[in-house]
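Presented as structure tokens, the chain that follows is alone, the form predicted on its own.
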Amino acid sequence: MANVDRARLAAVNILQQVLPADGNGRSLRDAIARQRATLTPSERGLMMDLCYGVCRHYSLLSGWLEGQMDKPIRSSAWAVQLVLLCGLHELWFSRRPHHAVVNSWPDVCRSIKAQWAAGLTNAVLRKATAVNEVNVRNGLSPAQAYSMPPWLWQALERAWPEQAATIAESLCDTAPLTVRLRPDAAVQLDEALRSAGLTVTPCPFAEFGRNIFPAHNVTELPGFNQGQLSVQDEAAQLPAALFDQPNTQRILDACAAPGGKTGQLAELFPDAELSALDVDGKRLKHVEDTCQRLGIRATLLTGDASEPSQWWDGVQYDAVLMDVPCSATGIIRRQPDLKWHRRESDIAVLCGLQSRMLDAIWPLIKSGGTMVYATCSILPEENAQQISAFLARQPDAQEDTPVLVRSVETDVGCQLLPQPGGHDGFFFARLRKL
């Protein structure tokens, strides 16, 4: 089989796991990790483009396809449906020659023992060459056009009526490669990255954040293996910078995995007594790996942030970073499969967990200490509404988030919305203990 066909076949196999006919899919990242070792670098590039692209534009692609079919493809032939969606994505969202795309996907049908679908695939893709995603989008509902589950589109319209369409469009984009440079190596790294032929653009709001073009295998970037830079979105770099306690403080990074903010705290406060907590021992291993690569020390704790009695040593903290579990609606462009796995009912469950964590961790902070609450969500009930409710419950809590950057006005905290070519959607709030 030709190399490029191996990549296309791998994409179909992965998408069957991520977007199965019954709707109960696995994580795209996990599915790709199992497959990528069998492919060459060029094959991996095409496979990743197809997998991420179909997840990003799933409703748009499906909406047009449904209008071309006399009857839906049966669930037992779901792989053929995914072949067609992959082909449509490649036609409309890549620069590959149309004739090469149209000719390749019937062979994939034969490879998955669906010879009957080869002619259908050829006919559908030939027809698709006469239109493009702009034409198709104009004939669909907003939820389909922006490839969002209806409940999420409705939530955006309620929360941000003026920005909903812009947010939805941004979440269909490809996110930039953003890294955080180690402060003491920033000047040398800027020079090394540019010497490697990369375009390096400073992030406007994160002092040590850099956007790198073109996208690159991060392990091959100068300084990565030496622990001098880490992949971290610009917005995600802002919460840790809100702490202003002395360098010798006792710090807790709650919900720490995979360790990006643990590493950042260690860089900002090298003499602090730093602990990293996560409920999942397997995910905590990622924190350990991050610490080893960066050459930093942190006490790793396995436990539930809402149940401190399981892990707390009884000594209060000067500062706590609470990057809590959330809907992750602000980073959908980085994890586009998430919007098809998340359910509307999940939001109330997550809000309840966030409330319990806030109330459980607050007594662990010294008087005069600081908590920074953060989410990668753009839903107000997880963000400003959550913090307003916490302040009403805790009379010794005072919110004093500095206005560094803000996409929209909120009663408390700082709400960022995803920006084309820029930062992800994020929320953070700084809380002082009186």
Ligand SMILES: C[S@@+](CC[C@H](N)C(=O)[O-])C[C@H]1O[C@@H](n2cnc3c(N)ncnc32)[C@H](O)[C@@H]1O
Given for the second form:
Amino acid sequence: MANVDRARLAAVNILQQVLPADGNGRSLRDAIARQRATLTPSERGLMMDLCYGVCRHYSLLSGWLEGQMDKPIRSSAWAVQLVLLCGLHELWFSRRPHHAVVNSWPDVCRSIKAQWAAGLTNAVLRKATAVNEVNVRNGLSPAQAYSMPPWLWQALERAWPEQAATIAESLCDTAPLTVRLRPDAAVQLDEALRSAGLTVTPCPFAEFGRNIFPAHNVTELPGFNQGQLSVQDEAAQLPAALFDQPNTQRILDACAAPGGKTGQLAELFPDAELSALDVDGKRLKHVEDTCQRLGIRATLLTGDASEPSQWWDGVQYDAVLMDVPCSATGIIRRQPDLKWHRRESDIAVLCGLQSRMLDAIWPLIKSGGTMVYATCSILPEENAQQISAFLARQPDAQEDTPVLVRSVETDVGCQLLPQPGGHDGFFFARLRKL
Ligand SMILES: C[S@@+](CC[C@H](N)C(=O)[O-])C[C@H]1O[C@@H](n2cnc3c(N)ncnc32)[C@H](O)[C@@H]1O
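The form predicted in complex with this ligand is what I need now, so please give it after the form predicted on its own.
Below, the chain from earlier opens the complete complex, with every other chain and molecule after it.
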């Protein structure tokens, strides 16, 4: 079997798990991780392109397809629906020749024992060669055109009426590969990355952030195995840099896994007594791996940040980073399946957990100490509204967020919206204890 067909078949198989007919799919990362090893590197490239692309443009592709069919495809033949969506994605969003794409997907139908759909697939894809994603978009509602679930599109319109379309469009983009360089190795790594033939662009707001082009297997980048370089979006590099405590203090990373910011805190404050807490013991193992790769030390604690009695040793912290669980709506470019897995009802549940965590951790901070609250969300209820409500409940908390960059005005904190070719959507606020 030709390589491309193995990649296409794998993509359909993965998408059946991620975007099943009943809507209850597993995460794209997990589904890909299970299948990756069976493919060669070049097959993986096409498989990833199709899987990420179909999740990114799901409603645009299915919106057009719906208009072409006399009746929808039965849910028992869902694999054929996914074959068609993959074919449309490949036609409209890849540079592969149209005739090759149109000829390949009927073969995939035969391989999945859906011979009956081979002619249909050929006819639909031939028709699709006459249009492109731009004119298809014009005939659809904004939510479909930007491939957003309607509730999320409405939430964006409510929150950011002027920016909603730009945000939704940029969430359909791919994100750059951004890394954080270890401060003491930055100069030498810049040189090593350039010598490896990569284009290295300094991030405008994160001192040690670099965008790397073309995207590359990170484990093969110079400095990765030596713990001098970590993958981290530019916006995600900003919260830990907001602490200005002297080195020797006691720091808690309260929602630490997989350890991106734990590593950064250890690089910034090498003499601090650093603890990393997470409720999920399995995910905490990733923090351990991160610490090992970076050659840093942190005390790992398994426990619920909203229940300190389970894990706290009774000694207050000087600084706490609260990178709380959130809707992750700011990082949809990197995890496009989130759009189809997140439910509107999740938001109130997450907001409740965030405010319980804030209230439970605040008493653990010394007078004069600092908390940095962060989310990768672009929904105000998890961000500025959450912090305003916290400030109203806690008279000894004062907001003091330095604003280097901000995409939109907010009452408190700093809200970043996803930028084409740049950082993800993110929010952070620095709080001082009086
Ligand atoms: C946004 S992620 C943290 C990312 C991490 N700070 C980094 O930079 O790599 C949120 C984390 O909060 C953890 N979490 C969720 N509920 C929690 C709770 N009640 N207490 C502590 N951690 C929790 C999740 O397991 C998840 O690992």
